[in-house]
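Presented below, as structure tokens, is a lone chain in the form predicted on its own.
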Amino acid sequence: MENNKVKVVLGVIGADCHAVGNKILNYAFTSAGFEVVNLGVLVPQEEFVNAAIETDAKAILVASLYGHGEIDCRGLRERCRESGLGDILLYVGGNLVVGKTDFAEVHSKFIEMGYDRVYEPGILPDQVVIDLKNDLGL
């Protein structure tokens, strides 16, 4: 039987080992009918890209909760382009920077880095699912 579910790659980037949110997102996307390739925590950029290529994923969903997302996420869009994934959807969310920074500023930084969607802490997974379905035309 052929699996027609849309594949997405999910993981917590860099040296971040926060696993609870990752499990919640995995559940939300699986329940919404997506096939989730969950890379877990402590995931380097190369692993996101390689998993997306190997599985023909339509989106890469990156979480970062320890505040260093700005450092860990920089260059991921370029790495995707270099690997032939220039049009893959890139989402990022969590506590992306150290300290208290206005989210509008954080959002702008990540959009400039090539992310399609940027989520602040506390966003409900249902909203991310809705956005992904809309962005994929589902």
Given for the second form:
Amino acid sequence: MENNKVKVVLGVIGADCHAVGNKILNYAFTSAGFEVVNLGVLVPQEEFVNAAIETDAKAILVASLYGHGEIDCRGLRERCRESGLGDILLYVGGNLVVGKTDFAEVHSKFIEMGYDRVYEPGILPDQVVIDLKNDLGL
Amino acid sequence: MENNKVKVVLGVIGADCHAVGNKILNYAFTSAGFEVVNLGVLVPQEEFVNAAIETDAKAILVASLYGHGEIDCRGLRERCRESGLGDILLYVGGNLVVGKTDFAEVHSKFIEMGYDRVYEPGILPDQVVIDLKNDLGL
Amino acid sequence: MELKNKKWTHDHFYGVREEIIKHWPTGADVNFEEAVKYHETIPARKHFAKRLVKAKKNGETLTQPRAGVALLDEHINLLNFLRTEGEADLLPTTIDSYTRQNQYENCANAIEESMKAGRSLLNGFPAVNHGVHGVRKLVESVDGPLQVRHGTPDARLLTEITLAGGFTSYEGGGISYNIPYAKSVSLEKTIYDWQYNDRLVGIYAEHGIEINREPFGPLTGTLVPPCISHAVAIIEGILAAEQGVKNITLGYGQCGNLFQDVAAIKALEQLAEEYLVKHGYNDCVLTTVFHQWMGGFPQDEAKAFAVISWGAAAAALAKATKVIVKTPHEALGIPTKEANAMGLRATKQLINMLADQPFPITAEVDIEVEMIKAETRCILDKVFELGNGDFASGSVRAFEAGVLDVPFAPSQYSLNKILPARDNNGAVRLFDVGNLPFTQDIIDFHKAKIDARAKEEGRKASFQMVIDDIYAISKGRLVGRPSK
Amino acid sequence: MELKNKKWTHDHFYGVREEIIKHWPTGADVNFEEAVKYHETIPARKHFAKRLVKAKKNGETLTQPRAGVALLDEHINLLNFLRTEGEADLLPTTIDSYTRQNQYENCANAIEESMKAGRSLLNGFPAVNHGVHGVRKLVESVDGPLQVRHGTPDARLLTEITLAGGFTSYEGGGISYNIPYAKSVSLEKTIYDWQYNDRLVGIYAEHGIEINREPFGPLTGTLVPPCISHAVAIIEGILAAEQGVKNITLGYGQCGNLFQDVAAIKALEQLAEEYLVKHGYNDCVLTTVFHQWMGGFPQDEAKAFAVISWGAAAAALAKATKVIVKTPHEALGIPTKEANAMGLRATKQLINMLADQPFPITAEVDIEVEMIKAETRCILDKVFELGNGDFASGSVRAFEAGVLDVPFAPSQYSLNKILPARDNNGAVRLFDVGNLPFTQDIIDFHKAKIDARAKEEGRKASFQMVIDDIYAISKGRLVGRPSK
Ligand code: B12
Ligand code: B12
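Switch from the form predicted on its own to the form predicted in complex with its partner chain and give that structure.
Now the complete complex, all chains and molecules, led by this one.
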């Protein structure tokens, strides 16, 4: 049974401790039928990658709320490639940069960094679940 | 005694009924030693001019709060000249135009119309009294 | 004519009407029978009176802005923007100041100038000039209940045109649209002229068309003690009811002390109900409106938001049926539609956050309720007595005698003898009760409150204290204390 | 080491110190004796502890923002702007998140990148990297009382440097800067490390230098019931007092229901006084801080102003000594200095308008005060018991047992068994009391409140209800009701 579930890795990157959104995303993806490998807060890049390898996850959902997202998220795609995760789905969301910023800019910045989807602050989990199911052809 | 006092005409121009500032200005100029000829609210241009002629006033203080000041105040200087009041001091204050506007623009617009001093919304009477005493060499 | 609080006969009404309709060419398009049919097609969600009744039943507090510009299409855009971006529950149409003075010629010029300038040179919507057809286009282009808001001593043609056009709510009254808005129009005339407006609404009611009527609560908006505005509101409610009006909203402008404000709305509801029934009007639906602070605002937008929010909070805690919303541009000029929508959204947020927090009638609120009721009763009963049992002629005599008196009013017909000032807690009291027909107890109460403040501030109560209070909120305080 | 709530000996302190100072090169510049002399030159108007005492005496509520950027000159400009344009009474220096994790190397890089980019890439001021000299330049360039605000589990070097630099107030605590801010740092370690910080403040006090200490009240900022944050605040107050701290500010994050919020501040003051005295700390000056809503904000700035204003109103009515102010950018990102100043000015306007309106202890407030006190006593007394009469070790055991438990905390050391939800009036209650050591009465009280809400909404209390409440304010309501 358990094994049929698609696994996703979830975590809050860097020195970021914002936990509330993480708990809600965990709940939402679990309710939607995924098996969530929740790394919680304060997660370094390598932990995301290792968890994805170990669990054979189909997507990594990276959250960054506290403003250092730009620095913390850079290079994760490369690290995935190097570790053989190749083009595993990478989603990122939260309050990604320091300060109130035009989202279009933020979006293209993170797309360039190699993320497949970039979410605005305040996005509700339902939408993310729909996107993920689409992207995974579920 | 009374006759020594310098007279000023005070009123709210046009179809404007804002009375509170008028009462305060009346009180302030009276306290400062002027004899105030207070026409109250809803005062047409000719009434200002007539009152100034009748009382031999040294200044006309025009208030406009309600937004139609631009239309209502136009032509008062000309009317003064025509009536022989010539360059009698003309002050204007209140919320002179419709909408929140850059004051510099409003200022130059009313200076061009022939007003000697143009006041920002929120000006306190003390400052106006000082200016008037200065302008009249008191 | 002898002014009496007596329902006009049809003959009398239609006699006057014939003349009114001719005041401006657009009057010719008013057709009452056809207008009744038009009203029957207005759906409930766009119906002001119905929306208020629903709100009262559900314990909601609805939001309503002020707004009006010279040109029709612009005005439509403005209102739709306030509905969608401002989340306004109820919509206004604020009439410009020339129309309010029946200067329709001036309006015509200003409409033209506005078209040329590409911006509104009027401070409101000149509905008479736009006529029934213009108004109907407005009513049909806007998805919300619509009210006429103005300040017109003689509004008879405006009433005819806007109601025939499909407005379902109408603000004003013979006292409340005279004393704060006019200088030398007699009360006798305005009360009489407003009987016309009320009678017209009454005739619509006789034809099954319910139109909401709202006397203008805040009067001069500046330190008006609750008993004054309540007395006027209740009198105008009675005058309207006599002419056949069935759906009435009574208003009050925020004073700023939470307990006084909550108490004022409670007292208004209770007293109005009591007096209407006592005087034989048993079938009116009463609702209340709370006006966010109506006096001078701070120029700074952040500070203005604070004043707006506090007004929203008081309205919600008092459970008023609706709240009239100010904007962050208040101190400076007619707001842009964006600023207007921001005031509305801030208000909506607070109303929703407080919707679940009923404010109990604490002992402190209860004292204020009783005080306001006692004061208002003194005034109302004396007005009735002066009119030998008639509130219409009684009001005229009461103003002459200073039994009714509105602070800072521009009108010659207000004695201007009373002087309000705040007490130590910021509640508005009377530093000079003038000729108000108060009992000695009430006079002593006010004196004690003002004396306590004077003592606290180490100065005598004086006109300077009143001035300090007028400026206080715009300078960032409630009580205008001398700076130390 | 065995964790005990026992004042550290000088030997112990200086032993640890020797090592701390070496964690980063700037540590070498700390010279305690010289720092004491430096503090003696700080004038009273810039002295945090003194300003608080004065405010408490005068019944004032002071305003304080959050703010910090990477570069020194920019940070100075920022704070001066908040002082002049924001009218802030008290100033912060928010420390960046790398410093909070002791990643000084990362800070060094980010400082460099920020210089290149011409904008701050850090979410706060990296005080350790700027060192004592940098901090002194800050202290001398800013005209207001300064506090360090962070969220650092091991803040010892930061404390040494900022206090030697001249800060007169310091936020944090071994519990409040661990449970909401860390994942896998043991409480034993953070409480121990924070004894160091408190002891350092105590040693300053022994040398006549008064430094204010403030545990972080709001914890996770998200639906934290008053009893939880009060218990933590009082424990941290006691731990600080034991190490010699004399000037303590205890905090509480707004829940949103006015009666609960006013009651929470009253209960906090009364209980803290009682417990400090009971446990032998008789000479501490206690003040309170009220945090405007700390959970998710609405993105719309107008709505954010409403939330800010409501927080300001509650702080003023509760008569907290100071209020920590949010900004209209809260939901989106670190505010610009302009947005920050706007939040401050809105708050100032409301605080001043409400300064003259004391909120009486009505029956409704009184019930909440008694409830909060009873709940908090249950927790505190059990913590004390678990520690065999020691609040330090007791706290560690209490968290293990779920006797202390913080909702939504990221830390492994919090059991995360309790679940909060709002009741029908928006007060925060417990839908699951987890292992909190409540009496049956208290448990029944919470159950009844939640049941009443569930009934009103026609659904069962569940995690979905909790989620709805988490989103509610950001979506424009207080109680997360299901949409109809
Ligand atoms: C109270 C008030 C009312 C009351 C007035 C009661 C009365 N009869 O007095 C009521 C509710 C009736 C009212 C009605 C209207 N009002 Co009004 N009102 C205000 C308000 C809130 C305060 C005015 C006030 O009393 N301030 C306190 C006094 C002490 O200050 P003051 O009037 O500004 O006067 C001082 C200074 O300006 C200066 N000053 C004034 N005149 C002069 C002249 C000279 C020579 C000098 C030197 C100085 C000077 O000194 C005075 C004393 O310090 C202002 C907004 C604000 N300021 O916050 C709007 C405001 C003036 N009103 C406005 C409008 C549009 C109206 C209406 C058209 C209604 C509407 N939109 O619904 C009607 C006008 C009707 C008419 N025919 O005039 C607008 C004007 C907009 C604009 N200029 O773009 C304002 C700015 C509100 C807004 N932002 O929309 N209003
Ligand atoms: C609560 C809170 C805190 C609490 C956190 C408690 C805890 N441990 O969880 C406390 C008080 C401890 C805190 C601390 C700090 N905070 Co904080 N905090 C908030 C706040 C008010 C709410 C966050 C929240 O819980 N929201 C509710 C949840 C449900 O929403 P969410 O977190 O946004 O997550 C949702 C979506 O964003 C999305 N999502 C999130 N991640 C992802 C990932 C993917 C892949 C997808 C698809 C979607 C997605 O889905 C989630 C569920 O709906 C926000 C501002 C706000 N939003 O109003 C600031 C905020 C996030 N904090 C901020 C900052 C700066 C800090 C601090 C540095 C402190 C400071 N300035 O003093 C520290 C950081 C410490 C650290 N090392 O991380 C900033 C970030 C600024 C920026 N990005 O420019 C914010 C935006 C406030 C601000 N405007 O300054 N904070």
